[in-house]
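Just one chain follows, in the form predicted on its own, and it is written as structure tokens.
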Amino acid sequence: MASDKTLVVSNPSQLGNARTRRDFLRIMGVGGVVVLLPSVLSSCNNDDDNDDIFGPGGQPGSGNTVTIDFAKGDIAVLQFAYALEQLEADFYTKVVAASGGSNLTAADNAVMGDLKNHEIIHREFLKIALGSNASFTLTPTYPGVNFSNRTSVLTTARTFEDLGVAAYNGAAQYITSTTNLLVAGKIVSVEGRHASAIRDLINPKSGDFAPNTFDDAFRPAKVAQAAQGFIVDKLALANAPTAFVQGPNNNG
């Protein structure tokens, strides 16, 4: 029987229910387990499973323009997060799909599977929270990434997780709703754990799991520029805020 710190999701639509949203946020805040039944994973993965696990290809930034307008306030910040979660969910889905022919260890694959499920939850949660404002689907591409090679997979995963943490940290200052700020704070705490787990896989039993005293905080334009290298669509920011309060690392 599931404990009070276990959330069982049997259908993607549950993520839009008030009770499930509340439990989801509680679990993210205090620890626990989110259990996705097979029906959820098969439904959520339909858009991610391709015959070519490396994606449809295409040069980064060569496709149609996807514009996130920061004049929309919190909606734009959530759209920005939704774009990044699409990328992460797609990446880990492809890593898991390629695991049978890769040199990742059993322990690596277990972590990759967990991260895949977490990122799918984040993506679907933001999609439902945004409603009609989640009208875009990005096309990822992975130039130079070898999904059968452990080093390539883990270093790319580290890049995504570090970027995700810096993105949420930097964008938090533009959120006006305390509810949205709470959501962002809980998601970034999970992303931070992901980053530590990946770093520990790369260099076990070292201090690399937390290499810096403080995490980075990047302005949206810097995050978009870094993410663009993995997105076929042209990611454009309209009315991007010019003011930015630097984080403790002063590198945003």
Contents of the next structure:
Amino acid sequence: MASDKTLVVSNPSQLGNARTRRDFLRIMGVGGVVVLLPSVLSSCNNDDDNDDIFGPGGQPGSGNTVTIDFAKGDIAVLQFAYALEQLEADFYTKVVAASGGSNLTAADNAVMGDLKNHEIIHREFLKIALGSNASFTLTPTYPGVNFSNRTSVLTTARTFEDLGVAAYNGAAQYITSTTNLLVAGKIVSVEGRHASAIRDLINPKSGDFAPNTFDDAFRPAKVAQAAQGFIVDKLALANAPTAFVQGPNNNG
Amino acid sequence: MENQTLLETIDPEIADRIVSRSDEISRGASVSSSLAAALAIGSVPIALAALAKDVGAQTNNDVVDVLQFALLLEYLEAEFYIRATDAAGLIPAEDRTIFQTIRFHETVHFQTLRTLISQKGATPITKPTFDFTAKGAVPNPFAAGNYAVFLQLSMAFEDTGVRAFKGQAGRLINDKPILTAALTIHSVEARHASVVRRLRGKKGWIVGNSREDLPAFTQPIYDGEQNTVHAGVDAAPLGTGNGGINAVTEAFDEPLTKDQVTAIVTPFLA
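Go ahead and give the structure of the form predicted together with its partner chain, now that the form predicted on its own is out.
Expanding to the full complex; the earlier chain stays at the top.
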């Protein structure tokens, strides 16, 4: 019965299962449906269901609409980056805050601490650069992420870093100022360094640090769709360019 | 079709083959023959050439110049990793997958750049002869027992590559297909740099303008990395409570000019 866009959860333990979590994120990213069978809901009776399933922030896309208007040109691209950096900075802040009770190793935590600092600096830098155009603050949510679990934390970090790389690589074509293009270039390679480090922590000495010969370049709508799974606000793109130049992977 | 794309019509089977080949290498498959990797992806540049003709990108001297410059760097990196992975007694077994992966990437990168240059109506530069001792500045990095030397140069080349591509991005701003292709190489070079640095026990990101434990002659690769001002905004104060000035410099990679990169690479040209 289950289609590609339906995930059936029959047992609450499935919600903590890596396979299910991945499916969940994928499905939420494509506007699918998650079916929680009664056994799951009844087992959650004494809790706030939203807390269990979506984290304290609430359901992705259930909040106010935040619109990034691409009629603003370079500003919109930087706003888009600002949105992603807000998400990343919040995530690593939570990871570091939870590190006392998680099973991350000392080596993991050293990387997480650096990434927290880098992403906060990116966020705050873009906030200054955007000035009055940095007027929105997103509320992140982490459906299915277990901050005390190493695998959960690292695989989520991998998702964010790979997405960040693909986002900058894909949005660069809409930048008209070489100054702004350079700023994006200064940040994207650091995101690439992050992605490599996270992947190296997950699977040391494998080829996973760079899984493709060319990195992905995703159009903003595709990035927004993936990011929406972690954002309570409804992330909307106005006047998003219809033309998109694909990168070598032809998957943006 | 709404997309303007360089590679959109690429044969999906070819794309699959790139992915699966990459996966094989990730799993530790041997790439003992230099030819194997080249043959496996040999059809990619041909496909690119066939498919990108109608993009309408007219010959542009500036863009070609950037591509030729990138090609020189990719030639250097590809030969470096081909020779290292073919060398007996150099790379420990447990580290081979990393360098076979990088070797594969750099090989495809240079082949792709050659194709893009041809599509612009220009002739790709021929591969120069390299001297990986930098005129005697370091011992032969491929000699058995010189793995530490090889690792030092690997870090130096990857960190250089990231900065070199970044420095050229502005010249590609009006050629979106080339810009996008170059950026997708640029961030892969950053992934390479990070894994090699970490393999050497360093952070995956550059701290200040530190060359870490590399020889003094590599310092120009790191000069300028301590910059904190981007688009006129000084990020230095943002380090307060967030890792200090080191974190601020780590969070942004800096470009190098073509002249700066040329000066760095020249000792490696025989």
